[in-house]
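Encoded as structure tokens, the following chain is the form predicted on its own, with no partner shown.
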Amino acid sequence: MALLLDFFTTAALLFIVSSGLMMIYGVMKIVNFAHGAIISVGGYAAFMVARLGIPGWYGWALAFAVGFAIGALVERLIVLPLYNRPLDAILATWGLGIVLIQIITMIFGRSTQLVESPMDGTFAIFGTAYSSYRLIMIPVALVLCAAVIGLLNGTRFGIKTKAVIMNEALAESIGINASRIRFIAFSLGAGLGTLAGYLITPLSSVDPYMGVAWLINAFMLVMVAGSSFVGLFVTCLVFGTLQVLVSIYVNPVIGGMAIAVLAAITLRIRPQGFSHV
């Protein structure tokens, strides 16, 4: 039991870690580099509301409209003079990521924090104690995935992002702003970064490369799904279960470098991914 809790949680993290990344590059087919460091601002987001006393739950909207701030400001200043050169964004987005991860360095130092769960202690399921605040991301991930999908096919603003996607001209002759569509999606990507970077902080320590480390598997998921957030889940699930079981029964290096791994292997044999689950 214990070890598939280990595959629904992993899929569970990967995909909330993913999905930010996952909005920006599903409207602009950008890949959002600074992704790493803003889920660094995410996580001392979470450091700074437990200095501050202030209940854990309480700071999830306020992670989020830091990074929702920060995409903003991002996307008006850098990326909107760039969709039509989208090798000079990534570019761009992977300096901004470096400038941000200093500027953190600077502020907080280089030393590494701790911030405590605001779910303590574990959880019995079948007779087997898990983590309570691992086994709460599961539901977290669900209802992140639903809203979102919800979002995009329940709502006017969904709709309009369909048409900027499938064909921003046209899209734009019937009168849809797709520059306004961008800049929502944008901010929108950076703010779920940053709600990231709080969610996962608890179950590791607060450096300002804390986000770097989760960068590589994010971009490769959203590689190989495509800009179907259904396809992001189905990935996250399948090879976060495969991460589990190379860490356990291989070598948790290797188990590591896993996700690039089968990434590569999955878009050689695939190259369309899980883009039509």
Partner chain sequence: MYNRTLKKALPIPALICLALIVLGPYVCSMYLVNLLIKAFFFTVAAIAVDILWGYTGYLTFGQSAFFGIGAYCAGLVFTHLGFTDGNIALALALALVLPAALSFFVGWLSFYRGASEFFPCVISLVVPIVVMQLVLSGGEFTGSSSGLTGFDTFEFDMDGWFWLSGGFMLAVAMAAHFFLQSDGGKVLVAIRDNEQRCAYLGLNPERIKILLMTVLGAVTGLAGFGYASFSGVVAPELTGFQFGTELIMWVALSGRATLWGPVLGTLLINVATGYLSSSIPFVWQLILGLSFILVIILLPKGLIPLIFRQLGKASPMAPELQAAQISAPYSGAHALDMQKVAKSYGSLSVLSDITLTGDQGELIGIIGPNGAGKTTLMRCMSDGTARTSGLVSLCGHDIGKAAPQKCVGFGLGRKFQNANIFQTLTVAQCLRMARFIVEKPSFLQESSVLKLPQYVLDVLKVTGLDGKLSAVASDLSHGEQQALELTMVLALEPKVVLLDEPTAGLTLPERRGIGKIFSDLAHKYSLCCLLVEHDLDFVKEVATRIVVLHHGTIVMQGTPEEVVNSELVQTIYAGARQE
Contents of the next structure:
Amino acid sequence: MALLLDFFTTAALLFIVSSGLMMIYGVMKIVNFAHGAIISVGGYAAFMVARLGIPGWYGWALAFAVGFAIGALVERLIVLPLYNRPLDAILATWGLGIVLIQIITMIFGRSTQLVESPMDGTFAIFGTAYSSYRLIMIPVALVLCAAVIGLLNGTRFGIKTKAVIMNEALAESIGINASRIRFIAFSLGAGLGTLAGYLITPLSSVDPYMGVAWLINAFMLVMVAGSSFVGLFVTCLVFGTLQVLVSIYVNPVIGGMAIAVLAAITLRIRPQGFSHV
Amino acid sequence: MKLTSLALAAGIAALSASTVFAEDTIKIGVPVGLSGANSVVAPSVVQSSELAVDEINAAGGILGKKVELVVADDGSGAVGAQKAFDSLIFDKGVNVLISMETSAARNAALPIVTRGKVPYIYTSFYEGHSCNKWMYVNAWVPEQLSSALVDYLAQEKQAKTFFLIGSDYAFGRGVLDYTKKYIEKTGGKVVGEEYLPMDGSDWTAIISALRSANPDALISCTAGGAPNVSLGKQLKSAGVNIPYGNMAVDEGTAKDMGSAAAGMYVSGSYMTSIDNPENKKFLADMKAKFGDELKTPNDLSVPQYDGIYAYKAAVEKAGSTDPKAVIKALGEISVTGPRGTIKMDPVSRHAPLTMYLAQVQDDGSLKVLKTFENVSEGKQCSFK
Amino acid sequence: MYNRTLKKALPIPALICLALIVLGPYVCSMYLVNLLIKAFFFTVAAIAVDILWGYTGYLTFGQSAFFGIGAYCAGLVFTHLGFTDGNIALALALALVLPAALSFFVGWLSFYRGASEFFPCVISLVVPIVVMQLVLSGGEFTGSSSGLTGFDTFEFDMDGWFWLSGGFMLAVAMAAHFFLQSDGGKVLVAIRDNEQRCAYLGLNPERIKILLMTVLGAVTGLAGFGYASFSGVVAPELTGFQFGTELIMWVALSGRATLWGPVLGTLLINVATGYLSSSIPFVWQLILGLSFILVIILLPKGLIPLIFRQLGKASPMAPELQAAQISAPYSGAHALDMQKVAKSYGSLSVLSDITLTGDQGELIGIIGPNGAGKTTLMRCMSDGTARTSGLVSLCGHDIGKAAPQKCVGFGLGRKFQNANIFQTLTVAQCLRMARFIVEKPSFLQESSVLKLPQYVLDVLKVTGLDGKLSAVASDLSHGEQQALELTMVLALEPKVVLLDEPTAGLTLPERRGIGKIFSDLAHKYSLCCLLVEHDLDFVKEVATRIVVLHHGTIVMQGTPEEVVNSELVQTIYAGARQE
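Given the form predicted on its own, corresponding form predicted together with its partner chain:
Starting with the chain above, the whole complex follows.
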């Protein structure tokens, strides 16, 4: 039972962390290497929220808003000139990651900060005591997934976005402002990134590099998932499970590499990844 | 463009400048990890160095010469350390190197120290058994730490089975390897030993393994900072309540960890709550000098402070800064500082230390539960 | 003295390096000598990254892994086996073979037909992470995070190391310089510019990239070996992703695809870092990060080319054109033979039941309204994986599932609808690429003669391209680019030529000239030409036979007069216009 919960909570965390990257990659086929730093920003948002004593719910919104604002700024200044140079965009966002982390370091210092977990201890589910905050991540991931899918399938913005994903030139010709869609998508993606940072802080520490450790895994998952959020959900579930299994039955060090290696192999065998599931 | 011209300028300056040795000052080189993994503790180390140097200069310097501190960033890694040591020894021409370093950085730097023939006082606890003709160590090694922590858990907490968790790096593995041997030698049993990569933050699988092994006590030795915090929090949220000895948490981090650290047992050669006049004076002076900027003194920054005084004593005994004479003298002098009186051994090149066992209180402070006097460093080096 | 030829063989930055390497120990402080020795080894890795990324377009974060493996070969052998003559040879051999083998494997994993643009980049991220993790979990054997130190190594003095490492770096740089400047070396840029065109010139871009990676892996490994032997230390960070990205940063800042830019840039940045970073670590990182972003966005060519303007520019040399001996025409039955070829996407059928033959000496016009499947038909003839069912053979070879480059080997040439050329190469270089499989170019120098079949020379003349041999392809007009592609395809000396709207964008006199050449191709040189055209009048004039395609099937074929005057064609074209 505990093992099953490990699978689901790991998958939930992976989904939360990679959804922001997905938003950006899915819409613009641009890999945002600053995602790790953006997650860190979210962690520091949680830290500030806790220090200022702002209640939890506003904290979520605040974290998201900070990310959205950073995303908006970055999109206009850095990403916009590089849309037709996707490999250069990778590099520029990676440089941005360095800059963000250095700025955080200059403001908050290098040391790890602590944010108290809003809920400590365990929760008994089917007779197994399990970390309650990790459990909460399952519904959070589901809600997030539903919200994003709802946004993309059920709103005008979503339909326009899909049009841009499928055929940008055609979308432009029927009056969709693709540049605006990308602007919003990038900002949303950054917002989801900071939100993820905010959400994972109760499980880990807040330090400038906290997000970087997640970056490669998130990146690999998104590559495998292609451009659909449902695909990402399935991918997270499959690879989260594999990671936990490898960590338990082989060893955690190899478990740490499991996602990257397995995803690379998956892509070699099946270049389209899980995008058509 | 700016960057290039800057680099050009630096290159030209370097070409024309030849190293100048100032005769009237003694330069102490402090290569530390201002960036990278060690940057969490490096500021406290720089602070205690500054205090020591200020005090020494206020008291007339060493052999009448003013002491100058030269700090360099080693990036907490091997490549950076080589740059930093090269720069300090061959560019800045320091007389001595006193610093804490990661093991990778220390190892990378030792060949340079050998080439430069400069005394080196290493002030960081580490996995032990690093020997070099030019190096002395004044901080603890696993032989000193494990015994204190394991003995306490076994005797006071009746722990028979232990579970070990570490970060996958030389220090984590080295310390836990020794701890495992020590546990088995003293009749205990290790029921599990798990490692996570240094930058790992998801301890789920390991905590699962811990639960199913159901040990009497847990001992961890992770990389400092982030892994400590994430492990502590995840243990707590998973409801693990067995006695928990942490071998790699410094006092500042314990304080930051708050409730996640409460109840944890820690051991070390320095705690701020050590009750002796030297420590009280040291803490008061630190507070006076740095005020709000003060970083909590810890088991890395205090050996640094001690190390600078050890160098002073050695130079005064040798009557010069001649490297060979200083190395000889370092094995003969003893200094009394916040950690008590410390005498480094000329053969083992390490020092017997008084070790303290403490428990983290709810407010993050450390309460000393037990003191182990003059714990031997065991067999380290064998210089004649 | 320092004339153009010499300048080309030994450009100013190379002279600067040479002077630095010869004089360094006499003028530099000990510390600077020390910094430079390490920088020389790093520069070799940076050159490899520049060749892979700058020239070939493969963004790799993983070159550090090969550097690190080379370093660990030295560290592990000298630590565990001791420093003896035999072990030096062993370590050296391992430092070459292991990185090369891993590079080969990574290349095989990364480059395959149909890989997404990001995939190789993604793999290059995973490689250093995995290698570093393996080193970290190697316990006492690899020294884990502490690395290995204290092993015996070569006892040269500092000056000796300086000349050795500098000489090694300069040797690598000069080798790269001559290779990249040679006619054959331009294939890397060709791959970067247009992989599809490479394949349709009979080249195998995947194989070339794997080969390149393997060679550079070995060179980088050797640099790592040198670094470890000099510093007496190996550490996991040498294999890591961080170092891999630093290499990219150095190359990007100093100027990708300029070779000497990254050479000078890497040296300068390393020296500057040595002096500045230890005193201002965070500010230094911030400066590097910011300048990196700015350079990527505003100055993608990097900073060094601002000083040395000649770097990275295309060769201004126009070779002398000569007529080449043309290989004998195909003499078997049907040069092109398609039997019951069909193509469908799921339930959507695009082509069905196409049976078509073409003989040498024929000029077949293929017409049909938009969406009739003309371009798909061409694809099915030239790429074995394109069709769903049916048989295609070219000059008697069943193409099976053969890749385009293989089909080209069978005697095919294909001109695309849009000018499909190498944007940053000159006209002469594009043509030389097209001659690659006919006449292997030199990999050491730039030849002053370019031999082409007579009919290619004719097209060049008609279109005026023969006067623009040293112009960069992207600077040509639209029509000239079309003509360039046509000449490239013909330079292959194909037996079967597929021409997708070859005259689009050309002026009327040019079209007349081209039409004459097409007739010659078929009648004088006995090629089998297939011509897709919209312009019925043009087709009517030159074609010997016309095939009408509609809704994915052949609805009619016959002589131009029969077809053009048929009612069917009138209705289809009229109908298509109405739709």
